[in-house]
Amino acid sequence: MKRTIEKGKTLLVDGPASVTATSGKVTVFGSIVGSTNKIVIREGKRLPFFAEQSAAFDISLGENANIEEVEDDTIPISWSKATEEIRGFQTTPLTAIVLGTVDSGKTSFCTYLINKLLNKKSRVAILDGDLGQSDIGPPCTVAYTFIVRPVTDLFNLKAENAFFAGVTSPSKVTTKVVEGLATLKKEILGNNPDVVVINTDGWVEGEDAVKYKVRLVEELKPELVFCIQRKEELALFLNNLERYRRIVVDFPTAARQRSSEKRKNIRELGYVKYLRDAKIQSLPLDWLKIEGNEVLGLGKTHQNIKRARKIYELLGMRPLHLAELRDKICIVIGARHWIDWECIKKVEEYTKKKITVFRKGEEKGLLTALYDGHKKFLGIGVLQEIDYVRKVMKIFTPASREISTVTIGEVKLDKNMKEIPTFAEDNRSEFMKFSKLF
């Protein structure tokens, strides 16, 4: 498809699509688009092509893609002023954090800031703290990279390092996310940046969200806090961050609201990207440090042999795996085996702890992260099987370097890399239901 627009207008393109500006001067988030650059817009994303001169385009649209021509530049004037605010600081390195609701344009604003700073030859790093809509690293991670040339989509960049939280929302892992971002920022500062731009997630509603974001800002100690808001939705944040230089920037008029299903689809494209060229690797459990999801009690064994034997006696069987944690006992049994509900109650009375029972095979599909011996992030993988007899863990992953640590997340994927429900940890109702049949 051929399309021309006049100087001063913007062409909004919703992916999946590809666009080449064949003539004229065109910018996307402050990055000049050359006639030799084909810009690919992925599904669920929108790019604004602003014509600083009359321009012609060669456009290819995929299914459900869309184009719209609008007057003027869709980049708010306040975004340009924000760039000048950063340049006005004499402090280096300078850290700027960006806060806003879901689909408020945080990533677009970060991209614009970065491109404008690169035009001034600054050394810029982006630290992506949005678990559910991560651009720099895989979904369920926070990650960073240094940027050497202007970009139109941060998703095309490669992470320098990442920290795996194992979930798509920070609400249950706030401490882990804060610590992960603080660790990565420290690593960034060791590489002498001029500016560190920190993007955040869109969880802003409720007291817990406010506490989390305030804690995040206090831990990361930015010189500037940018708040993107349409009305007064970030008022509580602003009131709790009086010690910091806070700047409110405008909500972009071209921002598009996406459904939770669309955001899920975008994450699934991320799984596909980071699991490309993956293969199944068999890793001896004795060689690994296993962290993260404790539902199966992996990485834990029962050290008290006498106590373990008593539990086996009360269960009336020896399970494939038994792990006693601080507040519960995890038991794994064969796929076709069963434990009588009365036996479970006897163990709970004996140990004074809740019992969770899972069948072998329920672990298949859990998202994992892989690290080397220096805790360097190697990539993600999908757990395929835990062979408790041979003591081997099988993971579908493209990671090829020596794997030392496996962190198990709480997200589960099917064979097509689609998110599916995970097993419930409190599964006693299932056992009670079946016990009534006998």
Ligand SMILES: Nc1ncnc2c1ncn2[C@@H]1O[C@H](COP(=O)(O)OP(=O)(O)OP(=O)(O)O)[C@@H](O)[C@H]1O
Second form
Amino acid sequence: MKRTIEKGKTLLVDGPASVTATSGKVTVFGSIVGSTNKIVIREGKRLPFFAEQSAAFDISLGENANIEEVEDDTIPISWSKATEEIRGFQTTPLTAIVLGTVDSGKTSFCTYLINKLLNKKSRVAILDGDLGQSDIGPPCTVAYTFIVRPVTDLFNLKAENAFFAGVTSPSKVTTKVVEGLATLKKEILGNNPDVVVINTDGWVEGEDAVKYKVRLVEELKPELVFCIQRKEELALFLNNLERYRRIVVDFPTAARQRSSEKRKNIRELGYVKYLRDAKIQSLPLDWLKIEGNEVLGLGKTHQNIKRARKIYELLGMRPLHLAELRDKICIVIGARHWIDWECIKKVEEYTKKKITVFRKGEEKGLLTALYDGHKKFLGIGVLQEIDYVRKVMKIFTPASREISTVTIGEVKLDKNMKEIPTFAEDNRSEFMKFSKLF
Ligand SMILES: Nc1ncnc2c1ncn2[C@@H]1O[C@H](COP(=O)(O)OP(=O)(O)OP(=O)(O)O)[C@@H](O)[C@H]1O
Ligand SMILES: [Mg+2]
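Having seen the form predicted on its own, I'd like the form predicted together with the ligand now, please.
Full complex below, order starting with the chain above.
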């Protein structure tokens, strides 16, 4: 499809679509679009093509894609003032953090800032602190990269290093995320940036969210805090961050709101991107450091043989795996096995610890992250199997060499990289009820 746009207007394109600006001067978030560049817009995303001079486009629209022509530039004036503000600062390196609710244009604002700074030859890094709608690293990670040329979509970049939190929402892992971001920021500073732009997630409502973001800011010590707000939704942040240079920027009227289903679909494209060229790797459990997901009780076996025997006796069976942790005991049994509820109660009475039972096979699909011996992120993977007899872990991952640590997350994926419900601690009691039925 061909389309022409007059100077000073914007073509909003909602993906899935691809667009080539065949003539005229066109910018997307401040990045000049070349006439040979075919720009792909993912499903659930919108890109604004601003005609600085009248322009012609070649457009392909996918299912449910949409285009709309609007007057003027959809980039708020306060966004371009924000770039001036950064340039006016003499400090190098300078760190700016961006706060805002979901779909407030945080990613787009970061993209715009970065593009404008790159046009002035600054060395710019983006540190992406959004686990659920990550632009740089895979979903469930925080990540960074340096950007060398203007981009229309940060998703096209590859992470330089990342930190895996294992979940899509920060609420239960705030300390982990704050520490992960602080470590990555330190690493960025070791590589001589002029500007570090930090993006954050859209969790801003409620006391916990405020506490978390204030802590994040205090830990990352930015020179500038940009708050994207429509009304007063960030008022509490502005009050709590008085010691920082805060700048309120506008919520773009053209920003598109997405349903949680759309957000999930966007996230799933992130898994696909980072699992391209994946193969199944068999990793010996004894060689690995295994972190996360305590339910599996991996990396820990029962040291006290006598006590273990007693537990087996009370259980009336020998499980595939038994791990005694500080406050609980994890038991792994075969897929077709079951344990009598009364036996579990007896073990709980004997050990004074809560028992969690896990069936072999339930681990399939758990998202994992792989690191080398220096804690450098090698990629994500999908756990296929833990073979407790051969003591190997099978992971579908593009990472192949130098894997020394595996972190197991709490997100589960099916074979098409779609998120599926995972077992949770709370489900254990469901399992108990269920097993009683046999
Ligand atoms: N100035 C703008 N002009 C046109 N479209 C915009 C503008 N700003 C944002 N959008 C579009 O609106 C949608 C939401 O914006 P964006 O992804 O930047 O928000 P976000 O706050 O990062 O969202 P999330 O909470 O999902 O991370 C995107 O599809 C984006 O391309
Ligand atoms: Mg975003």
